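Only one chain is given next, in structure tokens, and it is the form predicted alone.
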Amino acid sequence: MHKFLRQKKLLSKKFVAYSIVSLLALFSFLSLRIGYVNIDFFSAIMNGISGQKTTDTIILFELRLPRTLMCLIVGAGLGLAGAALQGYLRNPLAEPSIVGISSSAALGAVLCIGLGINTISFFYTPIFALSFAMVACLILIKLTQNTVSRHSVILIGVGISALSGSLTTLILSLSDNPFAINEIVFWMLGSVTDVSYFHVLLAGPMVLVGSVFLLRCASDLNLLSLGEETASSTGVNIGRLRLNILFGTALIVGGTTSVTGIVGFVGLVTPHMVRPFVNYEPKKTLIWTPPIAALLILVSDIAIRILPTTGEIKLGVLTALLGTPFFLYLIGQQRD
């Protein structure tokens, strides 16, 4: 009987995994097919393989494919970062955009643009974004080490976010370069429009390395859920865990924000979608959240393209519209 139940559980896990992969493949296909211009999809693929540069081929391979890849990277990375922060801080309200990490990364990118440093080399923008995201992570972790109240943790994060937002607005108001102002507004709204393979290759490795740091914390986060003293007594190195969370989150948020700007609430919503199906286990939440988050971003980006609006809604605006009510609901459910 026990063997039968174990096999049934294994089959159930495989079914869920195959279902998620199938959905990712389906919506990736739809992301490549759907757009403002109708293209002959299969003809574009064949022309691309044969090396012919037609309009349809350019639209498919130069515009839609990198955009789809960026959706997957941004979704998976931010979902993982949100799950890791919630597990480490033991706070279901924690998320990079809420606790000020995303806005700090955007501040770094905006400062780089405002000072004109990005004109020297594009690589300075992600360096600035990564550095500011890391500082925000460090401040958040240090200030919340001895904090018990869940609401206090969020208030500290909101304070960091408010400071970063104020400094970003200051830079915006002092800038007299219209091109710089347009770029700054872009970082504040968040978008995957007009991304190229260069952007994918820029953000992808940072998200990948950051994900390795965070996934290494999966087992330790399980033990940390029992309390810091219990985790330490079982061999968990809290200092090393903190550094892994710090570097992993900073790399992911810095990498994605430097390319797409602020895309918020992805890391808040998706871990809560996953937890009921993994018995609220932090390790499994960390593993299953990235594909669900990637799927959410893909669906959101497709919705942006088919909504009957005169101009394209920014991805960060749509995720905020979807995530803010959920955030308010979670606050209403919390009890100190």
Second form
Amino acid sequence: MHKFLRQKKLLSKKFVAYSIVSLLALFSFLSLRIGYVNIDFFSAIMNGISGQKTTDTIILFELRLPRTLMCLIVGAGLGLAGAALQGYLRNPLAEPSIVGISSSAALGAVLCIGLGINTISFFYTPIFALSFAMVACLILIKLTQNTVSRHSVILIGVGISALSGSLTTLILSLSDNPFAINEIVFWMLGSVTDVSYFHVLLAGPMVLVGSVFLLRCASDLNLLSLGEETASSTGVNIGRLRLNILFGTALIVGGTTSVTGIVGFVGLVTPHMVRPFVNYEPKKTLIWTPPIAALLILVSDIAIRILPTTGEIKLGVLTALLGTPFFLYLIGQQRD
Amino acid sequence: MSHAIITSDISVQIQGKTILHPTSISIKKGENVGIIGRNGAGKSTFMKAMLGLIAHSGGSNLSSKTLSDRVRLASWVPQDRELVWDIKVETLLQFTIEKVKETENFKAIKKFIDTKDALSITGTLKLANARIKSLSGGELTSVLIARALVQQTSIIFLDEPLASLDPIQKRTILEVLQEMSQSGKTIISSLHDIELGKEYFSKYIAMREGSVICEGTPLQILKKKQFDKIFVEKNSVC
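Now show the form predicted together with its partner chain, given that the preceding structure was the form predicted alone.
Entire complex below, previous chain first.
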């Protein structure tokens, strides 16, 4: 299909870039329009601009706009982290939630809240999430240094996820919190409901800085497709590459998870969607994945609001529902 | 004739175990050297240490240089040929060109080899647009040698380039290596096919249990007495 489109010159770089940007704009607009309450969209915008506070402006500017922004941040960030991990580990099954970085970040956040440290300053929650994500990332990098098989990378992730998942549950169960079960569900299955500008300002800069780290790896990931030794023999500084991956992934996953909980599989699925269109090149995959992943999360979050369910489905539930079958399909494709 | 490689007491320890005992050898420019020995003799480790790819004590004239200088001097053809991403052959070579163009002394190269030249030297020009996962073992090895060629280095290390190839493919690769050494490149390659290789290599370096035990022309090494010392007898010295 894409071959046909390319032949017809319909897939020129510019055209694709414009289409993605237009789609992002279109769905951002829809994300602002669609919700449980019908608002008079345009008068809300006018009122908002002129500084009047009506119910509609509050819904639009204080509920829907930060939620939309958060979808873009979470999608782009986790998509980028997924593409970077797949490139670095040379493993099409890798992704922050599968290799255990997300659940470790969630554990950090829950520990911070459980110990009451977040009451000292809100900034401690993302800092804890970041630190724990970094530890998980470090373990992963250390254990995969002497090239292990593809499936063992996933098993390492299963180990880290199981450990941090049970510790998260333990902390929440032990805490004097009547809403412990709700909390567990929130952290395990992420959601962008009820995010505020504060959250956007917390996660946004972390994702941005993390993205700089990861995008700096782009060319090195191309060379890494022949393995670490060959990459090193062509001038890739493997030590520096690892540090970039470590900090970049931890910043993005720590930043987003501390605000939204674990949103899995977007980092797994999106690079695979992008690859056939960029000739499977790791660098191009890294660059084109974030906008597509942002689009995916945006559409998923709109779907959550449209679906006629009694309670709102969590974003993490929907991404997992869509992502897990694909993950299983990929495992079937592997020849180890 | 000057030397391409000189090692002085280069050795490798991994987790307290000596994988490569202190070794001092020299390899002349333009030589086509085969490193032979049984599995676990330390052939790959020796080559990786010379190239500076793994931690080691002592050193070689290569491993003591900075990363960017090493990139200009020697390239590497890995034994692990598992490629995850199904990229195009030409793209794979292009990655290396893009990277080495960043190195400072790249512009000083007089005879520049581009992707097409490299692929035709290794007889794989017709595969330029093929996807790497569709290649046979022999084709992939040739492509990986072409990739080393576009790095424009005078020395090429190859880690068992003949592994899992059929006899015809082996011969093709050996011919390519011989041609490259005749054109002035220094080739250092580990191998098991010592009989097949004897017509192609100018020198064999034999290793056993992490030490170089003798060097010589393939014919010298393959004499029964020598052969037994390398592959059969224990604790013998040539």
